[in-house]
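We begin with a single chain expressed as structure tokens, specifically the form predicted alone.
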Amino acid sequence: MLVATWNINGVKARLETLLAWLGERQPDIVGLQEIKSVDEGFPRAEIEAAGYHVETAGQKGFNGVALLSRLPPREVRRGLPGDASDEQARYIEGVWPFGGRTLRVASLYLPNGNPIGTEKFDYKLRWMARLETHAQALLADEEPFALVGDYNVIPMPEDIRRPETMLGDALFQPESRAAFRRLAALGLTDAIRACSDASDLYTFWDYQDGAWRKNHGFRIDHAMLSPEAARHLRSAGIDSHVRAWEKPSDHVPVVVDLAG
């Protein structure tokens, strides 16, 4: 079973990509951010012909998640436990059938943060608790899961090409890469870094500054495993390609190959 993960910076504005890409690549079960559309605005109808189910938690403008499968979810969760309050479209997890248990998906935008010092900072690692006291609920459960999604976090220096450029950036701070490897220390696998320990693995680029020509990019788009589904992991990559395609998004999927 190939799971994917993609930030596609506007699903309208990348609609002839994802669709050359979905051909290309044939997943089983992809999780989109930054979709930037409402549910009623999606265009599910062109994705639906290409073989997709869709499932998405919209917002206007901005944010949004969705998750595209072969088959229908069993079941579909919206947003992410833990305050009520929150109103940004940043989670959606579903439930497929998977080597006769199931497997859970979860496609997640968490919180850029900057600039730092501010409620939005603050508001990133609020998040990222809630996330893993999520993670903590669903690991008791001992189900196998993947929390796949743009992290806005930079784990460490080796997945970026140039760490002092992002040290005052909220993707690069102490705080974020703490509770990054706190939600990893509960026993959840980084699919792309069991794969392989390179120094240059990104799946971003910016659009200034020539970041894609001159290879300035780095990894914040991560597929997070848990025990059971990481028993089953093949192989990680990321399609780093996809970003030299005509009207690319700024990121690129990574696709996580489980042995069903």
Given for the second form:
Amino acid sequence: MLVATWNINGVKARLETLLAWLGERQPDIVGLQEIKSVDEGFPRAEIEAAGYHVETAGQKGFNGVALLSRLPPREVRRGLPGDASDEQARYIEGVWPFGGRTLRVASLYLPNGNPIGTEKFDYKLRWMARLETHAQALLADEEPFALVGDYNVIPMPEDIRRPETMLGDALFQPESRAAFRRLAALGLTDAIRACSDASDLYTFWDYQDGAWRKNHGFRIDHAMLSPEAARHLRSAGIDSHVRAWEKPSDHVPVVVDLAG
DNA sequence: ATGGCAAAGACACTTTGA
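Next, report the structure of the form predicted in complex with the DNA; the form predicted alone has already been given.
Everything in the complex follows now, all chains and molecules, and the chain you saw is the first one.
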């Protein structure tokens, strides 16, 4: 079973790119982030025609997440628990049949948090604390699950080509990295790192300054697997070739293959 | 020391992102 995540940077502007990649990759479950669309504006008919069920948690103008899947989910949850006043569309979770059990997949768009020293950075850290609490609750069920998405965290210096350029950035702050480590330390497996020792595993290249051409990327899109999901992990990879397509997102898909 | 991309919204500029 192929489970993927992709920050699409505007699903309406990226529809042809998305359909081309779905046709090429044939993933079973896809978490999208930054759909930048309300639910009614999502190009549902075109994606259903490509053979995918669509669940969205949209918002006007920015943010917004979605789940595409070959089979319809048995259940869907919208919003990360822990703060009922949070109105930003950053989390959607579905449950699908998986062997004789179920697989839960969350598509998450973690706050950017820039600039540091502001309410935006506080919001990022609070959101990460909520995610850790929610992951703890899911782990207690001892079921397979995957928390995939744009974490907006560069976990380690080897996850960025030029670490010195991001030292003051919310994506690479010690507090952001520590919160990511705490999440992993609950027992979640970073699927990409589990499958490769390569030093240039990037999922994002800025549109500016020829970042793709110079390979000035970083790794901020992650697939975190529960122990019961990680034991099914066959392979994980980054579809970096998509960054060279016409009208690309600044992020590329991350794909995990789970046996079963 | 940035904002040189890009998308979306209400409008030919601002907001947001990383």
